[in-house]
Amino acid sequence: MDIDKVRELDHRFLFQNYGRQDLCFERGEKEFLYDLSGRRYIDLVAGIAVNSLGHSHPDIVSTICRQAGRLMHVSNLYLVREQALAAEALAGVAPAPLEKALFCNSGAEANEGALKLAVKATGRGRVVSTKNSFHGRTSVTLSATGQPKYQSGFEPLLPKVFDFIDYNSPEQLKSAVTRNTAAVILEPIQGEGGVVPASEEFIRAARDLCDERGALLIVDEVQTGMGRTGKWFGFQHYGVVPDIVTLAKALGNGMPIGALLSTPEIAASFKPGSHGTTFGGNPLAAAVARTVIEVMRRDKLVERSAELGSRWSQELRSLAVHGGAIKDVRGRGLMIGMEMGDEAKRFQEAALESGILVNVCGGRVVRMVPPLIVSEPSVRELNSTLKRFLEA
C-alpha cells in the first residue's frame, strides 16, 4: 500500500483530529525509521520520548513474543506475577520511601490516578499547578494544564479545582499553597510548554511548603522520566523526593503503560474498589516496562544520556553563534529544546528534507528527545544539517 491510498483510508475513515504531517512509516530500527518508500530518516522525536531503546530492540521484541504466546491479559481481579515484577524493578530505581506502584495506561491516566491519590489522602479540594504545563487530556488531567489553547471548547467539563501560578515563581507557590490545598502538580521540565527546566529554588520551595502546609508534591515525570534527563527521574536533579510520581512515554518504548509511584502510607489511601483499571499492569505491558529496566540498567543509558546530553548541548550553544537564529539551548540529558522563534517551523522543514525528525513545541522551541541509544553519527548529522541551515 503506498502512502496516497494511506491518506485516503485516514481522511475517509479517522476522525481529523492531528495536523499530521505526510509521513508514513513502516518499519524502524535503532534510531532510524523507514517509510512506505524505503527512505531511512534519523529519528530525533521517539514517537515524542517514548521510544527510548529505539525501535525494535531485541529485548522488546524477545520479551513481547514470548509474553504474547504465554499470557497477554487476565485483568486485576487476580495476582498477576508480571505486574508485580515490574512493580519491584521501578522500586530498584526510585529513591526511598517510593517503592509502591500502581499501574495503568497512560501518563494522562497516571496523573488523573496522582490527583485523585492526592485528594483521597489529604481530604482537600484545591490542586496548585503551573501555566505552561501538560499534563494529559482526560478531563481533569486537561483542567490541571496550564495553556488555554487545549481546554478551549472544552470548559464545561472541566472541574474548577486548580489555582495556576507561573512555573519557576516561588514567591506565586507561597501565597497559592494553602491548608485547602491537596497537592502541587508540576514537571520539572515543561516539556510541551518549550522543554524549560524548573530551577532549584522553585522545586525545593514546592516541597518545603508541602511539607510546611500538609499538601502533597506530584511531581509529572511522564516526558522527563525513564532515563531522559540524565538520571532516572527528572526531580533527582534538585535533591528532593516527591510524595507521587507519575510516569509512562519511556517506560513501555511503545507498549501503552503509565504508572505512579508513592509512599506505602499514601498508596494505602487507595482501599479496594476506590480506583482500578481493566487493562492497567496486564502481564503483556508489563513483563515489557521490566525488560525496559533491566535493559536501561545493562547499558547503562541513563550515565550515556547524561554524558552524551551534555556534550551535544554545548555542540549546539557553539553553533548558535552562527546568524543569531537560536536564542537559547535548553533541557538536561537527551531532553533538549533550542529556541529558535520563528525560524523553527523552517528549520524542522529543513531537517525532513535531509531526513531527519525533529518536532516544534510552544510553536518556537525545536524539541529534541531522541532514543537514549542514538548513535555519534546520527547527532554529528543533526549538527551538520543545522550548520548548514543556519550559515544559509
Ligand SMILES: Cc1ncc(COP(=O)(O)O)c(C=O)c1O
Second form
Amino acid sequence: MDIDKVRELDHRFLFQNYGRQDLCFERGEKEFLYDLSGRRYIDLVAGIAVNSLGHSHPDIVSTICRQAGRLMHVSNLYLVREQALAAEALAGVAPAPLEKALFCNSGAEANEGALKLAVKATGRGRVVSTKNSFHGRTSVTLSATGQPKYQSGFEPLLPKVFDFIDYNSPEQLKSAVTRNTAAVILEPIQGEGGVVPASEEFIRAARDLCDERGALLIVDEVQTGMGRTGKWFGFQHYGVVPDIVTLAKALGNGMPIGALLSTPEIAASFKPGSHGTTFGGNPLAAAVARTVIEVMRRDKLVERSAELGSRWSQELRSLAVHGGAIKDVRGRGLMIGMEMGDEAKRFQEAALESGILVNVCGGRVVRMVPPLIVSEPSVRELNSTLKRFLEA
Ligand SMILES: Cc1ncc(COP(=O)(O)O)c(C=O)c1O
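Moving from the form predicted alone, what structure would you give for the form predicted together with this ligand?
The next block holds the full complex; its first chain is the one shown before.
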C-alpha cells in the first residue's frame, strides 16, 4: 500500500484530531525509521521521548514474543508476577522512599492517579500547577495543564480546583500553597511548553513549602523520566525527592504503560477498590517495562544520555553563535530544545529534506528527544544539517 492510499483511508475513516505530517513509516531499527517507499530517516523524535532503546530493540522484541506466547493479559483480580517484578525493578532505580508502584496505561492516567492519591492522602481539595505546563488530555489532567489552547472548548468539563502560578516563580508558589493545598504538580523540564528547565530555587521552594504546609509534591516525569535527562528522573538534578512521581512514555519503549511511584505511607491511602484499571500493568506491558529497565542498566544508557547530551548541547551552542537564528539551547541529557522563533518550523522542514526528524514544541522550539542509543554519526548529521541551515 502506498502513502496516497493510507492518506485516503486516514481522511475517510479516522477522526481528524491530529495535525499529521505527510509521512508514513513501515519499520524502524535503532534510531532509524523507514517510510513506505523505503527512504531512511534519522529519528530524533522517538515517538516524543518514547523509544529510548530505539526501534525494534532485540531484547524488547524477544520479551514481547516470549510473553505474548505465555500470557498477555490477566485481570488485576489476581496476583500478576510480571507486574510485581516490574515494580521491584522500578524501586531499584528510584530513590528511597519511592518504593511503591501503581501501573496504568498512559501519562495522563498516571497523573490522574497521582492527583486522586494526593486528595485521598491529604483530605484536601486544591492543587497548584504551573502556567505553560502539560499534564495530559483527560478532563482532570487537562485542567492541570497550564495552556489555555488545549482547554478551549472543553470548559464545562474542567474541574476548578487548580491554582496556576508562573513556572520558576518561588514567590508565587509561596502565596499559592496553603493549608487547603493537596499537591503541587510540576514538570522538572516543561516539555510541551518548549523545553524549559525548572530552576533549582523553584524546585527546592516547592519541596520546602509542601513540607511546611502539609501538601504533597507530585513530579510529572512522563517526558523527563527513565534516563531522558541524564539521570533516572529529572528531579534528581535538584537533590529533592517528591512524594509522588508519574511515568509513562519511555517506561514501555512503545508498549503503552504508565506508572505512579510513591512512598509506602502515601500509597496506603489507596485501599482495595480505591483506584484501578483493567489493563494497567498487564503481564505483557509489565514484562516490557522490566526489560526496558534491565537493558538501560546493563547498557548504561542513563550515563550515555548525560554524557552525549551535554557534549551535543555544547556543540549546538557553538553552532548557535553563527547567524543568530538560535536564541538559546536548553535542556538536560538527551532532552534538548533550540529556541528558534519563526525559524523553528523552517528548520524542521530543512531537516526533513535531509532525512532527519525533529519536532517543534511551544511553536518556537526545535525539540530533540532521540533514542538514548542514537549513534554519533547521526548526531553529526544533524549538526551538519543545522550548520548548512544557519549559513543559508
Ligand atoms: C509531561 C507530560 N505529562 C503528561 C503527558 C501525557 O501523557 P500521555 O500522552 O501518555 O497521556 C505528556 C505527554 O506529552 C507529558 O509530556
